[in-house]
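Read the single chain below, which is given as structure tokens and is the form predicted alone.
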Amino acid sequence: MLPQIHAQSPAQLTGLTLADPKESAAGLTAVLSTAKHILEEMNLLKGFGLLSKLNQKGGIDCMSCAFPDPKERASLAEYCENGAKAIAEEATDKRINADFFANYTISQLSEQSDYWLGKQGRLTQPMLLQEGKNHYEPITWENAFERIAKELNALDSPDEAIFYTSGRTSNEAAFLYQLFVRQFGTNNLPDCSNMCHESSGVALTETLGIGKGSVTLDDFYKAEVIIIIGQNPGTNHPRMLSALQKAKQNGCKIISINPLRETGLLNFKHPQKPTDWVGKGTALTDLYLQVKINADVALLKALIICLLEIQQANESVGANAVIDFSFIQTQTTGYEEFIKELKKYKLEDLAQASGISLAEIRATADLLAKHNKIIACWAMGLTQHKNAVGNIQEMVNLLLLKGSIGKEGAGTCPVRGHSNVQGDRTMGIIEKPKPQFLDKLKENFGFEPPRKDGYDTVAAIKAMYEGKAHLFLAMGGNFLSATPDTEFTAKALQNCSLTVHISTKLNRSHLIHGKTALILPCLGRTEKDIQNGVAQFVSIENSMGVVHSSKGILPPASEFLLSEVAIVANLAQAVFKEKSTIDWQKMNENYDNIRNMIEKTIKGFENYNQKVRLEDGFYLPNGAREGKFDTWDKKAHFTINEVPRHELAEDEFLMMTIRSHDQFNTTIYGLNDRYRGIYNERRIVMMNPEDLNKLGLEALQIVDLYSNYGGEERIAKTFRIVPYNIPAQCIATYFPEANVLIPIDLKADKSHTPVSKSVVVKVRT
């Protein structure tokens, strides 16, 4: 019998030190930060070579978060501290190879915490783990092609497999990969979005016709208000702190909604130049609300209410009007049914609801009033919450109320987090693909597309628990600490008969394996990709669909490595043979020949070889941020959305999971939490003061979380107690380590998001 190989990071304590939180985001700590991680891991003449060309015109696109680039960039430093962590971690020098893997059992490296597996290094070269061993083992690149390529050929239904793909795969890739996945008989295409901004698509969809934001970085300098709700870009997405300070400097004024006071979100000093590192700083929120945890669309219909109230008096006086009733009537529906659904709520049980004053919002109507320039910015604080796709329609509603889509300075932005997640589902990494773009692959490709629904990542897990799919292959990510319910996710893997990883790097979903298990290394971003003699370059598509390129500059890190391209096309190639009806080979020998396709195949890539040569890309159409809406009767929709209601006994809380500043996704850079306070330490708590005391807790104490869905009891051990200022009754705590506590059936409404922002535990010594 195999020892036991553990699907959670361990329980073990590094030794937590706080401190104040910080008082401003950037800044020279955050140069003093990059050249930390850099030094780390390379020497510095790469380093900085590396920084010198990433997110440059023609250079290496981020491989962390997709929030665009502007068009007029720092010769030096274009990129934020998150970025220069990114890139520290692909370009490293440290290497693990088959002697690591000979040194190590798979139990042993379940041991180890999430951050060490990460740090070991790159993957060098493709790793097969036999059916009762504990160890993996070199493998060919032909002969694991065909270990794959029976393994799929064997099972009774194509839907018996699963195809994942993590948000960094570039648009080649995605499309080539989607392509394989439906020839090969399936729409089993579960991809990272369906855990995060899912939400985002379907509200957005619904309600404007498209499911991406409508707005431009341009936008941002042009708006007279932004709302930033559920979101925290100082840790998240810190480039978008310098797009605020523009528009701050331009007279924008800045709400912020979010349970916790994030640093990023106060004050902001910027990195790149020197004269801001002393000094205050730009202070960024002029209005900051401190809602509960997914108390938001009560905040949002207070407000609203509050800005009928000033359309009243206002009418009442001849004063101008507050509501833009000409784009109700001409551009919208559902208006009247929307206000009628809202007079059955009163304003003072909406702000009771919210944990926000009545004075607070009002002072916040009264600054929606005056304006109608407004974008509204968000990420996970709203998407992973049961009543997810209700929180972003309402607003959509406010919005809407004022007029503030489909104008310049105003619309939505949901703001992604992978650097091309958006890009993937651009590509048809969908398990729900459209009849039309299924008919396109027919007409272009020859064959027929299968046209049932496949799986989203929930269904997908479920799939594997319940032995109705066999086989999971993950283009990039770490599946396992990504996803919710971590035991139930791991026994569903474990229950395949092949799991496959394309990575660059170690992760725990490397280590809880079907009985056969494979590793496929592949090149990073930052590496050269020649194919047939030529230097290839790829493109991604960012936040506010812009397509761009992006091209390595470093060799290789093995000689074994393949690009994610040249994978897809070779399994291909062992899994059809020469019964495809695509030369799957001319799609790898040159990228140019897979945009021809895509151009062919997808609408908006007009000559894409030549424009996205083009030193700032091009921008997708977008009818939202024309005021041309794609819905059924080609207007937006007012909708009608409920105020979520958590009825918490009094020793429970409504636990929301966070990153720290250290982490991007799963991946973990550190130990801190620099501008929470938090060093060394992962296995926090945070809760109110008086929270503890009514508890009898204390500050530091060290406790177990526990969740109890459907009669089972989850458990989450060791943490530790971190007084912060967070309203009562609600925590939060870093993923993945509080994954676990995350039901599996516990899920947005339409989206199948899991609502990893509001789980309600208990907590006990």
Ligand SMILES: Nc1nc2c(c(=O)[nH]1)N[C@H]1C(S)=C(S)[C@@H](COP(=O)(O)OP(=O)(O)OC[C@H]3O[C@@H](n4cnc5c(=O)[nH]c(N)nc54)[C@H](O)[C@@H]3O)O[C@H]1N2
The other form holds:
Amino acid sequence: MLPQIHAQSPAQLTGLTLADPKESAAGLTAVLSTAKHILEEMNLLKGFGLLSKLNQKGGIDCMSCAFPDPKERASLAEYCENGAKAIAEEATDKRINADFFANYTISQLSEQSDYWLGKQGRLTQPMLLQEGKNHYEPITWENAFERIAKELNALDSPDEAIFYTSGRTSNEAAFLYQLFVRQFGTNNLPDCSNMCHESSGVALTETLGIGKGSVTLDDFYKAEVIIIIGQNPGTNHPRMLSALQKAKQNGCKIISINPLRETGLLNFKHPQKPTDWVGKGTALTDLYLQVKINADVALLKALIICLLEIQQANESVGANAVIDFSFIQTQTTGYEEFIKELKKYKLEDLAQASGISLAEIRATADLLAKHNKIIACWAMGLTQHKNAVGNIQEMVNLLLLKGSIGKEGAGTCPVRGHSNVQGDRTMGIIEKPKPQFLDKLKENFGFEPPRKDGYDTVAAIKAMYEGKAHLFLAMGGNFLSATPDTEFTAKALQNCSLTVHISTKLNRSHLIHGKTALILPCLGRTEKDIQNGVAQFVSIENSMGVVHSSKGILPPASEFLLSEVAIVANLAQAVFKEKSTIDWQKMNENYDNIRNMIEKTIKGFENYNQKVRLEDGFYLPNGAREGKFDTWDKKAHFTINEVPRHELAEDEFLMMTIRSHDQFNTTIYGLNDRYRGIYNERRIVMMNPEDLNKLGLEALQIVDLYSNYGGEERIAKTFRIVPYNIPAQCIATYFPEANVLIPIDLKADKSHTPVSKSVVVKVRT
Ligand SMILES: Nc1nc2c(c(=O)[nH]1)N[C@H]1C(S)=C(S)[C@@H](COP(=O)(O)OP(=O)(O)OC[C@H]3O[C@@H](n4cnc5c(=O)[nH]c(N)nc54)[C@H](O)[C@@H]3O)O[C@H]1N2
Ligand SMILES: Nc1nc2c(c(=O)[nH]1)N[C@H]1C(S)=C(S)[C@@H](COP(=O)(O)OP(=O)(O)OC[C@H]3O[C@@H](n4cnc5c(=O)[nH]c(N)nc54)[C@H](O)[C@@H]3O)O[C@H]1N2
Ligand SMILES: [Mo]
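Since we've got the form predicted alone here, give me the form predicted in complex with the ligand too.
Okay, now the whole complex, with that chain kicking things off.
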């Protein structure tokens, strides 16, 4: 029998200590933390050399999030603490070579924690795991490509292969990758977006005619009110805090809606302004609504009812409109139906469901009533629920009532995660491509692209589990740990004949393998990418639709690394041989050639090669921003969204799985969650102190967590209880440790995003 391979990080505790949650984010502590994380991976000179290029014009685009860069950049420090951690992680001096894999069996590696795996350093050469073997062994690039080509060409149908993408991949690599996959003959292009902002894309396309946000950074500085709902920017988009600080200085009010009092939403001390280091810094949030998990629709409906009441009272005294009726009349449809359905609800019931007092709701509505330049920002707190699309559409309803779209200082702002996740979608990384896009591929590249929709992430896992797909290839990411239902996904991957990962760092997905497996190590964004003797650059689209360049400066971590573009081009060559209508090597020789083809294929990229060389890049067309809605009737749509109900028994909880301050998705930088006062432990469960009393549980007690869906029990072992300021019957754990509890079939309506933020669980001692 083969030794056991573990699909999860071991359930071992590491020694929790607790402190009070912090009241201010960033400041001097962030500067010190930056230096500490840099020093763990490289010398300070190299580290700060790198940081000085981060997010600078013509420099390296930070891979830690998709938040845009301001026009005026601080000459030395246009980065944040967590951007520095991301850079340290990639540009580390540590290396994994062939000896490393000779020393450890796969099962031994799987006994290590995710944190340990990530800390071993950069992958340096292609590795092969042969059938029945316990160790990865070196393989040449040529043989690796031949092996994949042989397996791909032997499939009964191209739809038996799955091609995943994580959101760090550049526009150039992403475009070439989808071109290869479609010429191969399938639309099986699931991506991390399926688990992330897919719900935003679906909700915004239906209501406003574009799946992207409508604001630019400039709008932040002109907004009168910014709502931050279901997002923790202090940890996940720290550079947003300086934009919020500037907005506040311009008189903007901030409303935060979150089950937790997140430090980054309270006060901010600019880390690059030593005068900010003393005192509490800039107070950010004016009104903090500590909503229950997944009670946002109830809260938003309550706010809308209050706004309508204020409007009525105003009308009777002949005052200015609270609701923008002229916008509603000329630009929208569905208002009457929306208002009619709203009458079903009683304000008191909605308030109670949301966990927010009527007084706080009225105060918030009073503030909204006075202003009509409102921006709504959101992230995973809205997108990862069964009713995620409804959450976002209810937020859109509120903006439409206020006429807060299609004008400056107002609009939608889904804050994206991975630095190029939005760009990858623009490039065609999508399992349901539009016919017009496929027509363009046909016209420009002379082949018939597949028309049938492909698998999204959840469908891809099920297809592998059921034996309908046998070959899994990932362009970046950590599919096993990022997806729900870890043990189920593990079986799905183990069902494959071949699993291939194009990666920079070792992760658990390399250990849960098909019959054979390959690791193909690639260049990271910090590294020089030389093709044909000429240094190439790539391009990225940020969360606000600006496309700009990114160019690495470090020598590659190893002489054997290839760029993602080169890997795709070589693989395509090996698969198609002389049969292809595309000159893959020409694309690889000079990335301008890829950009020329993107220009011919995708709207908004006219003169791509010139515009991408401009210092600030260029802005893609965005109808919603101009008040032009590309829906079927060319109007913005009010929608009817049910208030979700969770009938919890006394001993049941609604669990959200969130990020600590020391991680990037499945990459664990450290074991602390500094702002929340949780140190040296990831296996924790945040619980309301009164819930502890009610169930006879104690602070720091060790418990197991269970979920039970469709009669099937899933278990996550060994978590320590942290009493925390969180609404009753709501609990929080970290992703990916708790992913094992999320059943594969628990996904959002329409968008199919796994429900990572509202899983019903029980606690057992
Ligand atoms: N340093 C760092 N930066 C990152 C990442 C990282 O892991 N580390 N990940 C990147 C990626 S891919 C993404 S998508 C983003 C993620 O950025 P976020 O969405 O900010 O990340 P999460 O930790 O999932 O946080 C969700 C927030 O929503 C709140 N929340 C949860 N459920 C609900 C709810 O029902 N209602 C409301 N109103 N709030 C709720 C949580 O309390 C938490 O504050 O960050 C990106 N940037
Ligand atoms: N329970 C729960 N699950 C979640 C979430 C949640 O909030 N809760 N969030 C979801 C979200 S929002 C997302 S976006 C997904 C993230 O899912 P993924 O994008 O699949 O996961 P990451 O952890 O970002 O991937 C990390 C790996 O990417 C590789 N990598 C890093 N840089 C590069 C590069 O430049 N090129 C290549 N080829 N590889 C590189 C490294 O090998 C690293 O180990 O997870 C989702 N899963
Ligand atoms: Mo994400």
